[in-house]
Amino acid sequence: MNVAAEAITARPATPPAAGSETIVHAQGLTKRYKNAVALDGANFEVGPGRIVGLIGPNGAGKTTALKAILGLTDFEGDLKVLGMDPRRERPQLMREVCFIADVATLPRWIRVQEAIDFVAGVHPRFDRAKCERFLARTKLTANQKVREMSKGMIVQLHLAIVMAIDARLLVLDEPTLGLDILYRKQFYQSLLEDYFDENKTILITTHQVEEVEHILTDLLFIRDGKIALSTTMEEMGARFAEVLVNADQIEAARALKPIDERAAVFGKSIFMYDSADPERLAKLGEVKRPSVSDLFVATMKGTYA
């Protein structure tokens, strides 16, 4: 593990507030394949009414964690989702959970009405009338086939279906893969405005971190099958800081033991700190809150070596 990761993981995650229901509880979550360990004793919790970003590099264990949560793979350790064991209670669990992968993968032959009929037949918490109200805002017609739609229209159909499912947990695995930036923004904005409320929890995995940062309430960074960072967005803002430092202050900045350092323009450098004294940082230069993507890069340095 690199120095930055060691510094960040030294602090345990803040536990959920007393009395709050836990949507996902994982303790020692482990998944071993023949020649690899996908999950290595991962510990994390997801509370109700939260939008959680599960973020990590390729091969970090994101997809395996989602499969375990959805009851699609066996595992070792303790995992409860909505109080249920996904291995033994998957039928009951899936009445309360909705899983959406890449929105661009709807069958090209299927018609709008056929897609609605299918979901109505397999998900007990699907509200057909609500779905049709969403579709009424679009130009989609009941007999239109997916192959006749633009990518934007496919997004609209998928959103109408998703938002009509009254699931307590919505799991999104790279949901906007292959869509251009306009439709990606539309997807997340509609999700926030028309679907999410305090009774629902959303778990998102994505490589496009900067596009979901504004909707997240919590972060889970995963690396080598372990949780490298678990924090709320509020805690992140209070805990981590970046400082733009002039060349003559670089040694003083290094003396405060940053978790990351990178070059900036005009001979300046940017240092990232975990729980440093704000007054001492202010003497070094301009202080700001790091972006999620910059914090992710600092945490994962060395992963791709």
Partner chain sequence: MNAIVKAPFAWLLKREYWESRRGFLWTQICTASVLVAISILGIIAFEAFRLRNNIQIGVGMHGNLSDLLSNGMQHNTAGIVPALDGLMLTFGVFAAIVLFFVIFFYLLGALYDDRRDRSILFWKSLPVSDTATVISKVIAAIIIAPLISVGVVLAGYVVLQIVASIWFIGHGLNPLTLLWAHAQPFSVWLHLLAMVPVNAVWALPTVGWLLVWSAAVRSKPFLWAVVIPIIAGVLNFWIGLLGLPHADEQFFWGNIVGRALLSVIPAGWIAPNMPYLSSHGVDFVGQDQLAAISYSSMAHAFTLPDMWIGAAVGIALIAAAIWFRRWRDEA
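What would the structure be for the form predicted in complex with its partner chain, given that what you showed me was the form predicted on its own?
The following holds one chain only.
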């Protein structure tokens, strides 16, 4: 199955639409730690107005890639974020880039009012009135300290601050980790309804692929420090297909070189294909578009072997 994964890798990344400015451009992005290579010549592009899922198993280099983009770590290779070098131009870059790195990174001593005052004081693109509108929908009060809040409330505060900043790139690193389902749904709902538009770009890493699947416009699979798959959701639908095959058709299905095969109920099997002829697939059984998580599993097979 590794062969299949390699075959997927060989596809070139989607070029950004003509005339639009690239938000993130990475070429040969490499980061070596003392004992390990976190990023191994990763190439990818993120265009404007996209919601990109950066998805990979633990240790694949997701967080390192985000850190490089945010100027939090040194790296080798070529990386431009909004045309800037995140290593040298971090303070300027952070005027246009926001990030939420998992929950509960707000300082525990700060009060709601202090957090708003501070961000309003140092951030030229922060809209205080907007932030207060968002907070009015929550149960948070101006004098409340972060240490007195639940995880969900902390995220509400953080999100209200971030959504009131007119940034061009929002980076989310496991933003809903440890949240209960109500807050998780609300989190992405708010982002879509009150924040995202064609001038903004969101880059998300998460383990909970199912949760973001329906909001993503682009996928970046990362494995062993390299980009294993780069595709838009439309392309993915056109390119990958899943077929539910009866036991008697299994050999015919295997002949079409599936990239993944797994057992289903009643002796049936599910086969996944990359760029197969749709008519021939239709003869095998019911064809549908694979879910991101199934595609992910197919792509990452052998990672933990």
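Think of the rigid core as the biggest set of C-alphas that the two forms share within 1.5 Å after superposition. Numbering follows the first chain given and starts at 1. Everything numeric in this text was worked out from a predicted model, so none of it was measured.
- Relative to the superposed rigid core, the position of the CA of T217 differs between these two forms by less than 2 Å.
- Fitting the two forms on the rigid core leaves the C-alpha of A129 displaced by under 2 angstroms between these two forms.
- The rigid-core alignment places the CA of M84 less than 2 Å apart between these two forms.
- In the core-superposed comparison between these two forms, the CA atom of I110 travels 3.1 Å.
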